[in-house]
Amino acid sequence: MQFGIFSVSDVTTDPVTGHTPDDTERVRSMLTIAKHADEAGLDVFATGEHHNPPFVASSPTTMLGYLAGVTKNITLSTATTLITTNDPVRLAEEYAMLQVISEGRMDLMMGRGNTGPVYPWFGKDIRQGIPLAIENYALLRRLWTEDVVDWQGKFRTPLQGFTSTPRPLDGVPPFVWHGSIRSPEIAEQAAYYGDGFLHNNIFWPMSHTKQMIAFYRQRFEHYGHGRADQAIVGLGGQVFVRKNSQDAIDEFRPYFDVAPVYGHGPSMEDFTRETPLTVGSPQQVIDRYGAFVDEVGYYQRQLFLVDHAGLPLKTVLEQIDLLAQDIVPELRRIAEAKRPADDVPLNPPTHAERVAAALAAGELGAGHVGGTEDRWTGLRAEEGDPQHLEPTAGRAFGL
């Protein structure tokens, strides 16, 4: 099982010190957090995508592209990439570029987004959220798997003879998760394609999470991708840890009370009882999260939210160290002991594993598409000599 962290990128005033980071400071703190997670030995860093204050992560591929160059082992991902308001052509290009730059050390999670005003800002209607997610993702897959795409749909300009570049690394598209907390249609979409499904259950009781995961597993098997227990599942969560549980409670309470994700609502005690939020000692986190496998079956990725609510950067880095040193090794041991069979995937598929599987199935795509004539100029890419270009470039305009 992989263990990592995800950020929602909120800018929140520290209720203890009164300090509010500006956007630049917050973005740079996220970079520091990701690099620290890599050095500490965590498996995944994922960033959300938001286009409205108080959040700053509007350009995940820019951030992850930088991190690809300054980290060594950690998988770079998203939580989530907005499949509804982003153009699928841009997504195909940007994430294939990230895949190439990171040498396959990435995946991404699709999501619809739950901030209503964002839809009209990008010319979309939130009432069409599910149809947009279905149509856009279908096109995205074609752009990654087909070298030349002719396409027409409801929500986007048609494409004729379009080739998305760069082509996916080694001819194999990035691995995709679908994130949803309440929409069975998205669980169905993940199952239909044989993709991963991540239930970011930070606001939900385990009874609801269990229901969603069970549905995805059943549909994964229905579509012939394997047994239900072989489906690729991930969970969200959030923790605040200190060696002593009372220290954790005392220190985190003022941050919980103002947190934009759950402050000003139920008490911390009610929230920790009803959701995965765990505030306490490392052993309390191990006991709580080690039992999740019993609820939803063996799953492949557990992400923790640790950098939010105005917590100082120093505190966040300490949380990562506690996770990496005192919690994750024991959770790995517990999870592996509960894995039902060797043919149930230990982790989400790596790029190398997907390349090998595609090769064995004869489904390897092209790593480059070239040598064809440009339909407007009548030239090939290598025929860029201006002397040669001039007499043919005007053909498209009747000159």
The other form holds:
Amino acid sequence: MQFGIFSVSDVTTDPVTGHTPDDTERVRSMLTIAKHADEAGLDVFATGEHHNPPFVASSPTTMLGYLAGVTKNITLSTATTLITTNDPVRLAEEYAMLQVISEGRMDLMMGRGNTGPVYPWFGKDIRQGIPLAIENYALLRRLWTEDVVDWQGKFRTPLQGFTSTPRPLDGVPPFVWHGSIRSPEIAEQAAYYGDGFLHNNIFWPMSHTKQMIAFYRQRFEHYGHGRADQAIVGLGGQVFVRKNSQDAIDEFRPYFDVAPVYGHGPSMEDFTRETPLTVGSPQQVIDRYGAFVDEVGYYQRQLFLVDHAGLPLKTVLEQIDLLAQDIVPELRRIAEAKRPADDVPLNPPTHAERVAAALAAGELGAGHVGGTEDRWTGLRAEEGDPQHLEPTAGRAFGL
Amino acid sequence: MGTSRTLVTISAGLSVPSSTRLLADRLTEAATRALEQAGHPVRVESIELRDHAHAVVDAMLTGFPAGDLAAALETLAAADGVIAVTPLFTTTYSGLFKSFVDILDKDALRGLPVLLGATGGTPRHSLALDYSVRPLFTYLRADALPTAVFAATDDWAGEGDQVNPLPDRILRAGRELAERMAAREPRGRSNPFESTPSFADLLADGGVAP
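Next, report the structure of the form predicted together with the partner chain; the form predicted alone has already been given.
Once more the chain from above appears, this time first in line as the rest of the complex follows.
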């Protein structure tokens, strides 16, 4: 099982010190947090995408592209990429570019976004949220898997003979997750394509999460991608940890009490009882999260929210160290001991595994566009119909 | 012997004991008796909103219902008929009553027989049931019964409506709800995902070929 952190990039006043970081400081903190997570040995760093204050993460691929250069092992991802309001053509290009730059050390998670006003800012209608997610993703996949795309849909201008560049690394598109909290249509979409499904359950009781994941697993099997227990599942989480549980409770309470997401509502005790938020010792986190496999079956990715509510950077880095040293190794051991069978995937598929699987299945669809195959800058009319170029599958391997 | 029915009452009174709860109980008694006379055993579940007041506000702030409130909403989801009674404050339903309605799933009461009731200080507010409470349930596409029962302070003293006294109105409304509930198949627990369209349908709705 992979363990990582995800940031929603909120700029929140620290209720203890009164300090409010500006945008620049917050963006730089996120970079420091991601680098620290890599050095500490966590598996994933994921950034949200928001286009409204108080959030600063508007440009995930810019941030992740930089991080690809300065980190070594960590998988870079999103939580989430807005499939509704982004142009799928831009998504195809930007994430293929990130895939090439990071040498495949990335994946991404689709989401619809939870802020109504964001839709009109990008010329879209929130009432079309689900249809936009369906159509845009269907186009995105074609842009990644087919060299030349003719396309017409409801929501964007038609494409004639369009080639998205760079082509996906080794002809295999990035692995995609679909995040949804309430909409079974999105679990259905993830299952249809055999993609991953992440339920960000941080504000939800486990009974709800369990239902959504069971539905996704059942539909994954229905569409012939494998058995239900082989579906690729992720969960959200949030923790605040100190060696001594009372210290964690005392330190986190002022942040909890005024946090924009849950402040002035339920007490911290009520909220931690009903949701995955765990405030306490490493052992308490291990006990709580180690039991999630019993609820939803073996899953492949556990993400924690640790850098929100105005917590100071130093504290966040300490949280990452506690996670990496005192919690994750034990959680990994517990989860893997509960894995029901060897053919239930241990982790989400890596790029190398996906390339190997595509080769084995004879499905390598797209290669690089380059050299003599550049249909626009190097092609003369007499060289023939560009639609009938030789497929370039497998060329990146020198096959 | 007929099939059994689940009747859920929602009462938004703020004091204990409250006249709102008293009206809810009387209506429940009338409906239950009429259903039983028609051969249908009845299971009654009461949701006293006062008990969930903090949780209702918490649910508005966090986006999910917790604890006993979650259980109450599940109870409502399995109802075959509902009796909803609110005190009238400042010309309309109470804030607690509306807040509870606000956290309901938009389809929670769809097609469900609902008997509306309200309590107030003076008979002059009796039409509030029809100009404010009823439109709310119309919006939710509930099957709000034509008869709704308003009880003013005078009614409890037997000094209210002498032509059509409160006990008669309660009996008539209870019978009406019972008839409507008996005419429907028992709802039972539903699968929350049964109406999820298949991906082929989702694609077809968008006019996109897979």
